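Quick heads-up: it's one chain on its own, the form predicted on its own, in structure tokens.
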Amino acid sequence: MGGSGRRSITDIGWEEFHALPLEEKRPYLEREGGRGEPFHTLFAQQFDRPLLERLAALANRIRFISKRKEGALALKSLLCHKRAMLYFSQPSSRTFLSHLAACQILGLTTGSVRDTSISSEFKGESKEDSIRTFSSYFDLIIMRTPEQGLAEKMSWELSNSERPVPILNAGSGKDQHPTQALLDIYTLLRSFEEKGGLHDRTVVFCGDLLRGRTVHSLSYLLTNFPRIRQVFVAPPQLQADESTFSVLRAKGVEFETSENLREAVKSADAVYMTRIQDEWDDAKGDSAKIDTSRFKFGAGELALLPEHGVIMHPLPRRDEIATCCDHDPRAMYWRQMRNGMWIRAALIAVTFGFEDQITEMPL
């Protein structure tokens, strides 16, 4: 990954790299010979507005090209010589299938491990050794793990091996979920492309904002767009923490916290609902003790949402969005899921350096 004056992850020791602020890690993770796009995708901090808009435009193009049989076949020929490993040691259905579909659109052959009890980890093999083994067989490793920092560590390990395979973080611990944030931004860009664009907007986050890694990643990506006001609505025990707010302050972003969803909805351009992340409870049942009854979106909230507003959710949901909202044209969460397939295909394409080939394809 090194080359002509560009800082490479191979030029820095693990402890020094790990200690860097996230935004300073970006140059080390870029694709050699590229235009700032990632080789390893680990953090939302790797994406600025120009890159986000490039990815969105590429996702749109892939979406249009794939509508024709000839176009779909042309896309499938692009990366048919590459193989992707989906290593999902944390339960998932949407994220797994979305990445799988993205690989299939571009013709990648895929393999997967979704249950480590049937892998060599059951015999005592470390996760690091398992992933190093996968890199022998595959050209891309897509990882979802409950272990915070594992994707970052393996990106450094693999880049310093004889086979530098890219790592794509599909969710790590309570930390980051960059590809979910990409599909969220893509959904917002599409939602407002004919309504004046993604600027001068109010985005309301509601639910478990402390442990919701999608919230952390999307909140950061929104700082790339001008005058996006962010409102964080949650019970005190589940409110976003200082690490999120300090980033917004440093970037001069207007934000506020609240416990009044209905009031926040009145001025919202987008409402981003999340479920309670009780899988991270220190003791089983801790989250159930929190009164979340005022942090749900139903018919009353729908009536208060501006006509141009949108409702989003990373899914899965429980009861935080009533099903009566599902058929309202402002409900974007089903489109959001499909958007994930297209933007992840775009990300994989740029990871391997195939953006220009897709741009040159006829629509």
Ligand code: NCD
Given for the second form:
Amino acid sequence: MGGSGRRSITDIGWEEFHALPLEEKRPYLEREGGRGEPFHTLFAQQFDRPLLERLAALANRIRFISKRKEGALALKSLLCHKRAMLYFSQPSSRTFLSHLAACQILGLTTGSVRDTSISSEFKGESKEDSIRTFSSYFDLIIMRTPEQGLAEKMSWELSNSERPVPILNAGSGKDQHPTQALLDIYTLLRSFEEKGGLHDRTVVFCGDLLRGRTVHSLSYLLTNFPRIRQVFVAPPQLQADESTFSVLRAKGVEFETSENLREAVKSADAVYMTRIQDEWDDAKGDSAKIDTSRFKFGAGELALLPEHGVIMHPLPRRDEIATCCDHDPRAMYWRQMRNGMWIRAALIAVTFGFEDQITEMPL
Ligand code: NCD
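Could you give the coordinates for the form predicted in complex with ligand NCD, as opposed to the form predicted on its own above?
In what comes next, the whole complex appears, and the chain from above leads the way.
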């Protein structure tokens, strides 16, 4: 894997590209002349351990450099000649703002479409045409959509147009959320940096593991690290499915399913809580019929969590983590969110080939 095998997305038809297994799509999505980093970021399958560690190191650097005024100004001048479009046709606050802040750190100017009912899509324009139009004004498109394959389709379309503009998937349907998984891995790397590193750990996922796209992307990214055991705790109706498990099996990753959060917490290095994704219910109220009372993290679970363990959540939360846990030093969710801004800045920097310039900046 990596930069060596780059194949051009302009040499492959849409149907053939779309049908490839996700890992085989990676070389087509890489930045030309790069070292395996993405041009389009669509799936967690585009990231291996060396790339994740490079991004985390770059995020740390950006974080540090931006503390000083001169450093912040130098970073802001890097991409001040680029414009980013945030196309969010699905509800979002933190992911939207986090990408916006990441753009601002690097000096990109931004525009946004959030409500397609007041865009020309309302006049009957296809999403493909709308996004293609935006690519005339912008140099990067960051998009979140309820449609599963739209970011992928647009990447192929734009790369095969006279104006190839990178696409960054900020959440595609129930499927993938690669930048959330990047910030989750960055948070885990930081959490265990001084505790022996991210290997030989148990990560417990809890909540709606079937429809939670952050879980799908993070479960994959964790397979890049040695001996990370994954435990999936959910009511049977919301348990992760074969699309997650078959990958783990193929990679020889140890995993199990459970309905007992308390038991799982006892041996957890990280507990990743998620909310019930009821916006995907076939009929309104379907999720409310499921008994989710045993899939919440409260004072009882906190008491069982090992001292070095961390509690994570992609947020927004409902009641799946009791607020009494918020001030515990193991509660990582607020820091996790802030980490997102830095790792997204790192990802945008590598997308445009600015990694070396940042690495050469004085600290
Ligand atoms: C997640 C999402 O949108 O998939 N949120 C986020 O991006 N921070 C998780 C969720 O909505 O539950």
